[in-house]
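Consider the single chain below, provided in C-alpha cells and representing the form predicted alone.
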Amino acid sequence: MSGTMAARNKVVIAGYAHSQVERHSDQQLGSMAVDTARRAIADAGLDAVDGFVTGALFPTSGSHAAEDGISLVTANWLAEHLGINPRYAAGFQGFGQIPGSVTMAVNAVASGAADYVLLHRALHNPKGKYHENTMRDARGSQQWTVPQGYFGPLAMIALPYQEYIQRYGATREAMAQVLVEARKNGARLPWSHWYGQPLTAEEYLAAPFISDPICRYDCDIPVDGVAAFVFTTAERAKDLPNQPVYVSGFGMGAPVTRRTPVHWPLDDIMGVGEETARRLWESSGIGPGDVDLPQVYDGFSPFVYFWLECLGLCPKGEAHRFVLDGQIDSDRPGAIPALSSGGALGNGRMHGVPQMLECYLQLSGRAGERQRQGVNVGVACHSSPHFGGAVVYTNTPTRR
C-alpha cells in the first residue's frame, strides 16, 4: 500500500502561542489553555476557529485524578470555554499524542470538516509526588511485574537503555553530552522551566541513580504548560500574517509483539522505529539527507540515541559515539541541531511540544536571535520511536 500523504503541503500551521513552563503554575490549567488558545488564534490573524484537536493524555502513573480543565484539557472542553460551537472537535487516543493530533488536524482541514483547526497540548504537574501511587494490589499483567518492583516509566526505559549500554559499549560520559546540549538550549528560552540554568557534564555524572542506569537528569521534569497551533489550508494562509509552515508528511507505528505494558526490549523499539521512519520518508517524499532541522524526542535521554539511529542520522549502535564527538552540538558548524529546541530535558515535560515548536519557529523565520540560516525542512519526533511518531514540516511548498 502506498504511504504517500495525499494532503502533502496542502495544510499549514498559520500561528501559535506558548505559555510559560513552570514547575507549578498559580493559574489553573484550563484557564491557561484558554488564554494560550486565544493568543494563538490572534497570532494567526483570526477572530475564531471552527475546529479543535488534542491528545489529552495525562502522562503519570501516579494516583492522580484525570479531571477536565484541571489535570487535562480536552478539545470539547476548550471549545466550550472559548464560547465556540465547533464544526469539528476530536481527541487522539494512544501513544504519540502530538503526531496523532497533527494527523487529525491535517485530515480535518484537508477534508473540509473545518476551515481553521486549533491543536493544543496541555500538561499538568499535580501537587505532591508526580508518580506517587496508592496501589495495594496488582491485577492483570501488572501482577507479574509490580511485586518485583518493575513498575512505571523509569523501569520501562531503564531496561532498553541497559541493553543498549551492554550491546554497544555506551558510557555515561556520552549521555552527559546529551544533557549538556538539551539544557544549554533550554537555558536560552525565556518560557522554559530551565531558563538560565544550563547543566555541566560534571553535574550530570554526580547525579544519583533512580533506576540504574537512569539517573535524575535523564528524566524530564513535570511542569504546567500549554502550547497551541492553528492549522488551515495553504490557500487560506495566503491572506494571513505569518509565513506558513507546511505539513509534508508523518509516520507512526506500534509493536505487534505481545508484551507486558512496561516491557520495552531494545529490538522492539528499534524495529518498529525503523518502520515508522520508513513510513515518514514515504509519506513526505524526502529522506534523512534532506532534513535541515531534525528534532528528536527526549522525554527520557536514551530516546535521543534511539531516534538518531531509527531516522538514519547515524549508524545503528553509533549514536553514543556520534554524540560524544559533538555531532549534535547546535553551536557547531556542520553538526545536527537535534536538540536545538532544548527538548523535554531542557524545557520540562511538554510531551513533544518543544520539537514541534522549534520546527515551526525556525521554518517560519520567527526564532528571533536563535534563527538558523538555510533551514527549509524539519522533522519533529514524539514519544518513543516504537510508540510514537514524527512529522515532516517545510517552508517550501513546491517540494516533492
Given for the second form:
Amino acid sequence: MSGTMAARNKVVIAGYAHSQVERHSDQQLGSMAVDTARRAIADAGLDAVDGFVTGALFPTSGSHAAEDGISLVTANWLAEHLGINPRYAAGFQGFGQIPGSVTMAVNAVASGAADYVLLHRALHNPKGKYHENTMRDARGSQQWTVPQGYFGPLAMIALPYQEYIQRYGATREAMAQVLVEARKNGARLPWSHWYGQPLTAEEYLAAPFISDPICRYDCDIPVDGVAAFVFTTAERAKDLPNQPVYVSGFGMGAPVTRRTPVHWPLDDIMGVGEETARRLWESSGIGPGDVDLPQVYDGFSPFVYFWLECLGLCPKGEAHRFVLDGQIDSDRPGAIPALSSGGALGNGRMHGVPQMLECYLQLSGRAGERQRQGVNVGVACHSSPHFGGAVVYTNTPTRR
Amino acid sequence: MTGPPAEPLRPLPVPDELSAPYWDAAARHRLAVARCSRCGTFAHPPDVVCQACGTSDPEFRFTEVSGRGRVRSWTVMHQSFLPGFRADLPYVLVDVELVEQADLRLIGRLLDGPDAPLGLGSEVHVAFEDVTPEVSVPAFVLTAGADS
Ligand SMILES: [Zn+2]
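Having seen the form predicted alone, could you give me the form predicted in complex with its partner chain?
Up next: the whole complex, starting with the chain shown before.
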C-alpha cells in the first residue's frame, strides 16, 4: 500500500470567488451560493462547469432545521439552481469537510467523471442562539453526556485545552497572541466580518470565560458566507487565464478509540493528528521544512497549537511559547505565517475556507497588497488534527 | 397567569435496550459499566462491537465498579447551551479515568462547586444527582484527604 498521491499535481484550482462574510446576510444562502458560483466559473475563464462537489455540513449543535438552499447548500441544489445538468454531483460525508471535498473534486477530474468541477462551501448563521438546544430527552449516544450537562463544542474544546495548559504550562497571555495575529490578518481582508477590526491582547484577557478556559474570542463567530473554487486538469488549465495551483497531497484521519459524544482527549487529538501529518508528507513527497505557507485551522483557538505541533513546525508542548515569541507573526521575517489567512477567528466561521483560500491566493500570485514573495508550497488544514485533514498545494510542480 | 415562568428542566436520559441496566444501577446509586462477555474489557459507551477483542456479539454486561478515578481534565461552565442547566451555573465538569481500566473515561459534573481545588490526577469518586424521583445521574466528588 503506497501512501503517495497517484494524481499528484495532475489537478489544479483554476479560479475562485468568495462572498462577503456577514453575521446575517440580507440575501438567502442559496442565492449567495448561485452568485458566488457564477463568479467563480467566470473567474476561471469558463461559461459553465460539469461537476459539483461540496461538504454541506451545517455545523451547529443547536435546535435548527437543516434546509437545502436556506441553512445549507448541497451540490445537487447548486447545479439545479445554476440550470446545469451535471455529469457529476456529490456531497462529502466523512471527516474534514474541506480536504474531503477537495479529494472528491480531484478524483472526479482525474477520473474524467467531470472536466470542470466546482467545489463550494456555504455557511449559514441562523436566527436565534447558534448552539442552544432545548432537547428534553437524551436518547442514543446523547444519554451518556447530556444528562450530565456536557454538551456542545465549547465544553468539547475546553477539556483538551485544559489538559494542554496543565501539562505544558501554557498561559492565557500566549493564547492572546493567537487572537491578535488572527484578527490582525482578518482586519486586512475586505470580505471578512472582522475587516478593519483588530483585537488587542488586553481585550482578549478581559473577556470572561464561557467554558473555562475558553472565552468567546477563542471561538469563531457564526456567519453567512460562500466560497467556490473551480478544479480541472493541469493540461486544460494551460488554456485558462489564471496561474494554476496544483493539488499535491492529502492527509486525513480519525480516531478509533470509542468515546462518549464530543469527548476529545488531548492524546486522541495529538496521536491521530501526528499520523495525519505523516500521511500528508507521504502523499505529497514533501516535509514540514518545504512548506512556505502552512495555514493552520483555528475554528477554536487551541487548534492552532495542536496543528503547529502535529505538523512538526515546533516541538510538542512548545506551541504556546512559539506563539508568544512571535514565531507565527506574518509580518516578521523568518517567522511562520500560519494565520496569514486570518483564519476562522479573523474571518468568521467559514470552516476551513480561509486556509484554502489563502493557499490559493498566495500561490497563484493573486493576493494583491498582501502578496508574499517566494511562496511555492502551502498546506491548508481543516478541523481538529484528529477529525479532519490537510491538503498540500504548490505552484511549481516540476520541482518534485 | 401569576408567578414567574417555570425554569426549563434538565434533559433526562431515555434508557434503551442496551443502556437500561446502567440507568437502573444509577437509580440505586451504583455505577455499573458495560463489560464485554467475551474478553472482559470495559467499554464506555457500549456499542455493537467490542473494541478490544473485535467481537460483534459482545453481550455487554453492566458490572458494578468502584466509582473511583482520577481527573484527566475539567472545565468550569459559565454558560450552558442546555437551558435546563442554567440554574446550576457555574458548574464544573470533569473528565475522569476510572481506576478499573486504563483510559476508561467518563465525563460528569463535579459536585464540590466551582472553586474546588483541581489538578491533573486529582482523586474523585462517583456521586449521584437525584434529578427526579426515578432518575439519578452519575457525577463525581473530590475524594477527601487524597493527594492531588
Ligand atoms: Zn471483547
